[in-house]
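The chain that follows stands alone, in the form predicted alone, written as structure tokens.
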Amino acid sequence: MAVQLSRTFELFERAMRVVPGGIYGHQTPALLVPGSYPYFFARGDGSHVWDVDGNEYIDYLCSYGPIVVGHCHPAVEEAVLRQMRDGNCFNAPTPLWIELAEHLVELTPFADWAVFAKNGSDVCTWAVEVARAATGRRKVVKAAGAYHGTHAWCSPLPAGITDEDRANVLEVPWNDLSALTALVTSESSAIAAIILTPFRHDAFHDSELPVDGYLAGVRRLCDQHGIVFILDDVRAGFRLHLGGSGEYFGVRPDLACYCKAIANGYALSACVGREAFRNAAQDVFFTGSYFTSGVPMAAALACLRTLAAEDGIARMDALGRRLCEGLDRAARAHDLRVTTSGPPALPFMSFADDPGQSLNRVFCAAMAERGIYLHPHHNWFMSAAHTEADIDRTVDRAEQAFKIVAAER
């Protein structure tokens, strides 16, 4: 079967004439399965979205993570409209600047302060600069292949990047504490920070949870050598624990970076940190005309309070487990072996003996054509708006998609 996508293709032709690549970055159609997915959306409601051709989808990408309580959640939208009536962007912050910072400090056990920006890239880069200012050192350690944003020191693609941009970046394999220990031992006097995601969620790769002792070992190395531990919680933050994903995995960093789910789709990011780094945070210049905007902060407060009131994190975990168990069961019915990886609230599925993920593309294209929006190469996202009926419908459609995959093998 195939969905009607004529309007999507018409719009993309127009976009190609006036936008380089038509749609660029992680939302480019090239990363999906061109011809099977919509390129433009018209609206969303709860766990469902509608494209410009009127096709409806159960949404398991959630705008690549920001939608955590559901599209157009009434509590969030009411808070947004209240603030919009008073204004958004002023010559200085609204009182929400303080209220949200207080709320984040209250939620995050190790945090004593918070700062705000717009994108995950903003706060990850700034956190590295704060670590350098605090330690007087230059180098930063990251896991090989990890994504920390689009800035020159960490961009996943080389165009426009110079060797000098990466001169102070060191890489080690994820989950390899021995390799990290050896690197830190040899370079400790030069390392300002170790920046890690709470679990490995690289695109084109199964998700990988930290092995026992890994994050605790990172914390210990940082303490022993005066290195700043930065947790890039941009993608997973507020889906695993309201106090940050470090609480879920049992580790407390020095700085934590949030974005994605913090404001349910409104543009906002944050970094929270320990008192020991307050002076460095004041010294590192960080600003933007829209960093203080009131509307996204109103959305964030409503989003975080809704997550708490509705026990959204437990719901996402339960629904994610139901989804993964259903997919595994449906795959086995067609003699297919799949791996579901990552925390249940941010699941991903891949096929055995499919290193290029070509079967993922077949499966996800078939699902998209049946009204289920998954990604073949990027982890998925549960929201608190998903329902048991959504999951059951998804598994039912997966039965059909797995039959197509089995025929392709």
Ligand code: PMP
Second form
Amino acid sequence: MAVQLSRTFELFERAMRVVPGGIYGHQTPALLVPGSYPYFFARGDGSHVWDVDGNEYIDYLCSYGPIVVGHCHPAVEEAVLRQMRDGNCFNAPTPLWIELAEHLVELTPFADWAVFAKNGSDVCTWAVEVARAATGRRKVVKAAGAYHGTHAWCSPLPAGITDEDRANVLEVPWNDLSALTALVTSESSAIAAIILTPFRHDAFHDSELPVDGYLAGVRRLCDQHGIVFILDDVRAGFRLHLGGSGEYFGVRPDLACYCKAIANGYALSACVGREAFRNAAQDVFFTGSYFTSGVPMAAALACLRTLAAEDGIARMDALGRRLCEGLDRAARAHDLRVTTSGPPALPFMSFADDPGQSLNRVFCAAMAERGIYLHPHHNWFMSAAHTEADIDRTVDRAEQAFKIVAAER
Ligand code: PMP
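Based on the form predicted alone presented above, generate the structure block for the form predicted in complex with this ligand.
So here's everything in the complex, that chain up top.
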């Protein structure tokens, strides 16, 4: 099926001349089937986006997470415009700095304070430093393959990184409490922090929920050994529970990191924490040219209030379930076996017996050509703006895409 993407390719050629790789990082087109996907977007509205060639898509990536109440949600945009008219960036914060910190503390049962930055990487690295300052220890434990950002201690690719950058990082397999217990028992006097995402959402992998007792076991180990439990809720935060994904899975960390969905696409991240870490939080130097900007904070307050007012969390859960059930049904009709994984608000689908996810590339490319934007190797995101009609249209297009996959198999 031919899609008109001439403007995308024209722009990409220009980008390649002046930007290394054209588009880099998680948005690199290298992971997508060329000729099926647009590389540049022009606008968004609710659950739909339009590329630079005018093609329309139902958006299941939501900008890889930030868009949670829908593109250009009027409540968020009005708050943004109001603050923009007064100014964004000053010599000191606006009062929104306090209002948003108070709001996060109110929403989060374990938190007594909040700090703000711009990216998920900023707050994940800072949280590890706070744990070091609080404990006087050096090491940090993470799950092998888990993504916590671009900084040297955890960057997924080796270029430009030294062994010394990784010297204090220990890795354990996700969901393996005995491996973690063994590691903590042998190294406890050196471990400052355990940092985990609330569920496993590694790229190129089915998502995995924590097994019964895993997160409670992590909490117990941290308490027994004086280790700081950091929940990296950058990807899932505010999609599963307004009090943080720990509430959804029944665990309360010491520090939690947020970014993506906090401000519906405006640049903001946050870390919230317990009273016991307030002094350490004050001691670790943390700043950035734009950390105090008012516009993203106005967006965050409007976004979080809209999510609550529209019952967005329950909506995303219900819509995600409808999508997964529909895809599963459509696949079976073509004698294909698929696995849907992850919490419904951050769903993912892969094919059985497709280790390199190459069938998923065929499927997702066929979907993109039919106006449904999915990623073959990265979990998807629901927004509260998706509708039942979006899901039904998606499942209808999936029936056509599964037919193509069945023919290729
Ligand atoms: N942690 C997790 C779990 C993430 O998903 C991401 C971003 N994908 C990050 C940290 C880093 O966030 P950012 O890209 O905003 O630096």
